[in-house]
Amino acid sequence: MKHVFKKGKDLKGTTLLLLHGTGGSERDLLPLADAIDPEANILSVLGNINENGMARFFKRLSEGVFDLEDLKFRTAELYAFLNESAREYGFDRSKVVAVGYSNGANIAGSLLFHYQDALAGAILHHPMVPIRELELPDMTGLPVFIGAGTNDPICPSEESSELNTLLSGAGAEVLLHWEDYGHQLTAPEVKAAADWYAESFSHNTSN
């Protein structure tokens, strides 16, 4: 998968997995990583799907309707890519925290839904429930931040609430943060995510 890797202060520390929204690129969320953890390693990935010239991480049948077979395939592809990248670059595979926006947040959510050891945590900006009627792995203690819009036209607030319920039901420690700016990723939402991250992952900088 096309990507950017930037070594941070310590390969044994946290690696931020950056996953862009529809039509984005592997460089879109780099400023976000600086805001969240300027010392972290960065693995920023470009989605392999081209939808009318727009990069995505998996196919959809229509807006808000996911191609579930492709979602499963692309989730497995990304999971394998993470394992390969850890071997190639030498970062700690057990300390990968996803930062995803929109379509990128959905594939990050799908990683959590399908694999117990995929991520050490996740910041999901404006995600939907990736897939339903799936028995979720044990996520006891897994930190997850969900940034959602009360008036998001693309990701209804019910989706964010349901995702919170599903992740919490699997044991994850979820913070659901609401903004009133539709589907936009705003500075206050990024600040809330950064504050949450500092509290949740401060231990990673000392070991």
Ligand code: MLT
Given for the second form:
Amino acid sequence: MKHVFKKGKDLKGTTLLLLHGTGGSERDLLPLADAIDPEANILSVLGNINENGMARFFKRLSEGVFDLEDLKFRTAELYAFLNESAREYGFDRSKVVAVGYSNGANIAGSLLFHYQDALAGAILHHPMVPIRELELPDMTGLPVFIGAGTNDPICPSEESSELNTLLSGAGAEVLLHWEDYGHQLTAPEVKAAADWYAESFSHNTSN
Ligand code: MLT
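To complete the pair, please output the form predicted in complex with this ligand; the form predicted alone was given just before.
What follows is the entire complex, opening with the chain shown before.
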């Protein structure tokens, strides 16, 4: 998959997996990594789907209606890419924390839903429930931040709450953070995610 890799302070420390929103690129979320953990390694990936010129991580049938076959296929593809990248670049595969926005948050959620060891944690900005009626892996203690909008027209607030319930039900430690700015990713939400990350992953720093 097309991507950017940037070695941080220590290959043994956290690697942030950056996953852009629909129409974004592998460069979009690089400033977020700086705000969250300037010392982390960065693996920022471009989605393989081209929807009328807009990059995405999986196909959809219409707005908010996912092509579930493709979602599963693309989730497996990203999972395999993570494993290959860890071998190629030498980062610790067990310390990958996803940071996704919108469509990127949805594929990150799908990684969590399908694989027990895919991620060490996740920051999901404006995610939806990626797939339903799936038996979820044991996520005991897995730190997950959900940034949601009370008035998000694309990811309705009920769906953010449903995702919280599903992840928490599987054992994840979820912080559901609300903003009132629709689907936008705003500076206060990024700050809340960064504060949550500092608390959740302080043990992971290489200092
Ligand atoms: C999706 O298709 O993943 C969601 O509707 C969010 C988006 O439009 O990217």
